[in-house]
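Okay, so here's just one chain, in structure tokens, the form predicted alone.
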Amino acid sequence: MVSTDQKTDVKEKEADCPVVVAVTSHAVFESGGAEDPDGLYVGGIAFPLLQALQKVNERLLKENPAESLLFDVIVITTESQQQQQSSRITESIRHHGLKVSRFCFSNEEDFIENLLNNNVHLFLTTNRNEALQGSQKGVLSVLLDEHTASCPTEQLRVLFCGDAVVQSEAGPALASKQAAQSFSAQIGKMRGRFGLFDSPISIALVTSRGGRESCGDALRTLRSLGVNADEAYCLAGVPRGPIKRLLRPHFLLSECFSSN
């Protein structure tokens, strides 16, 4: 199937540097294509993030009308059986009342090349293959599970992981680490466009491995991209998951850390 771009009546963000985000469908609606009495696809694991990308477009509007870095959200479909309903998945998306700019009907095989024509600066999957691909490609790519359906709606939260990958091998590419590094800074860009209380984005820093000094580094590291944490803790050792738990994050963030 040849991929298709689909515009929605939702203006694109006019701005130098639009912040790209796309999801995809099988992310924004219940697998298995579930229904509600109106034959709508019921909402999915992205549906509180979305929301949350889109509350934090409000604020920026309301603190300035003229706003330019906005998040611009894209729903990328890249299963043939979801392609066959693209027409209830438009009006699934404006039934829900989540504000996306445009639609990419695309298969499996150039789905990537929908990210890069795009410029999509963050990816968001359920589909680890799909993540995989996008960041060999140099695209932020973030697997999402079902602790983000959980998560905030009126808030933004991220969460960056800030233990670095010593092993180049096991580490990203360097297209994607410059990715992370630029999506980070645009996030941090957001953030101080907003007072210390009340902000609808909240940036978390973890350090799994390490004392004082590792989570230090960590922290000049997301300074030296214009990123100031809201709140950051220094485990040593400890699991993260009751962190995780606490803060309830809806993606985290490492590769910006990457010694690569």
Given for the second form:
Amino acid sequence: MVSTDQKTDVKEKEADCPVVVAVTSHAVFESGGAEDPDGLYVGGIAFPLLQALQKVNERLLKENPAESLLFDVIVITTESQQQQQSSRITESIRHHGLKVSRFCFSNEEDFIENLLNNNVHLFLTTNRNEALQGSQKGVLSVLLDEHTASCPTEQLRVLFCGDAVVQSEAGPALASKQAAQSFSAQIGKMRGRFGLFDSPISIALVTSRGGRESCGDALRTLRSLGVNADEAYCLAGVPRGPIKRLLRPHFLLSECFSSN
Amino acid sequence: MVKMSLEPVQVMSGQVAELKVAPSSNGDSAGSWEGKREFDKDHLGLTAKPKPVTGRRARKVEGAVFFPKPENAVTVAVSSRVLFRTEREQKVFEQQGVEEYLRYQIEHENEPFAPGPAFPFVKALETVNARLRELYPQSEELFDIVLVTYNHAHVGIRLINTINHHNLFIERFCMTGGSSPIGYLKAWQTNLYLSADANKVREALTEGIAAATMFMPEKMTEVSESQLRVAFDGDAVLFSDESERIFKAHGLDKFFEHEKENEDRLLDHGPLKGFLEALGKLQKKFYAKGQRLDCPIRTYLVTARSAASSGIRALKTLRAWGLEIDEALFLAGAPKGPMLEKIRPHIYFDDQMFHIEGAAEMGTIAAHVPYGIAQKHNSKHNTSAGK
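The form predicted alone done, now the form predicted together with the partner chain:
Everything in the complex follows now, all chains and molecules, and the chain you saw is the first one.
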């Protein structure tokens, strides 16, 4: 029988640590550095995602004020131009009411180091190159685009893609499979803090190509990581686009299932 | 009571050559199918990978299509509560709450569910598919059965185990974890949706998807394993409820008068017209291969209308739509139960609960289409005598 309390000691320890999520400033704010009348940056693609992460934290603390399994959000700059804008970035964050624990003002050369030094579990960017670099260094990196992240829901919606065919745009890397699995376990544990209905996190699984067995296998894989999916869709060749639009995920994860 | 076994209604010329299956063509007239993809019999390119044969498969069809494209297939979406029997689990849900319900499901994960009211119908669809694959191995014009459930994915593994156990061919499913599946039904270009929940069925109908509510009869009479039989009521199922409105508002005489006056005016379409159409398209594929007498699909009209009078308008409408129905039974108000018991359809669609209950009493699997004026009057004491 499956229970979210059934974990090894190592996982237990991991699960109690905060989940460190690093988002690039480019993703948080509109690209091109668009400004509002006060000279502050306007919310960009990752904005709704950050709000959802925040909501999850609020609900986790409501369930247990001593909760330590929370999202720890870092805003990171990845190029020198943004690095110069430190005060404007911090001001804009504050202005929009986003709770960010740290800022890392780095550039193209050292941002990866910063990711590693800060023990980042999930790196979110709108830049394909950055995502690739992150993956190669073993950091779970997810590429955000206008379709995956900008959905107007309060609930954090995570989509697992169960077919190896559906590679994350960042490209697979051996090291990041490990990172993907431990991040997934953390998400699963967080999800387990809430009941079936009215949860601030929702986890969906999609298999695109294979039949029901491949979806069944993916469900079992997730379960072995401590993740109980809320929704599951076995498409068996039906075009993914319309389904993805209906699911409105904040981001997609597929590395857990890659065959390497 | 008059039983008429008609020869298949004369098909409008020019329609036999078109072998297009129109998805979700609820009420679309023939002309609007022009834009749909034309089936080219010479096109041999496989559009989907053939599934490798495993020990579970009873059938082995080389090179056949197993994952048809939604726009080519006749998509039938069934919910888990009508495909299987889940009364015990429902009780746990109602009495002990959702967490206990899920725990129970997971505990019993390796126990397959027993067949539900839609099970014989789904098995019959698969029989038709097997015959279609023999005749047209490259074609995607098949029934595509999709499991659509509001269940949480926790129940997913038990459902998959059950599908395996019964050797059903269901490779697509959608477990929405509580949210409405209507968007997915549309994305899958669903031709028919069967559910145990009338609200969900009503929602689908308003979105233009043919849908019906199914109930578990106390006994299920045996049905054919080699021929799919689908029976339809006429008014407010195949046709609109316009005539029924007249009957309800002004009585039987007015109804007859109205029907006579309007004999040559076509009835408007009803929610299940598109599904009958889809069945007809598949039937023609058998006819094209000389299998009219041995066709594994048979359709029936079971109506309270009278053959000599009000039934004429119904037949003329069907003919004008280019739809064939294999048998039309005009009961002139007599109870439908006994006739259905003779036909033994895998499913019977009616808009009035009175008839659904009557059918179920005699072991016929009936599906309620909650459409039209009858819904305001739906009660066991309501009859549609002598139409």
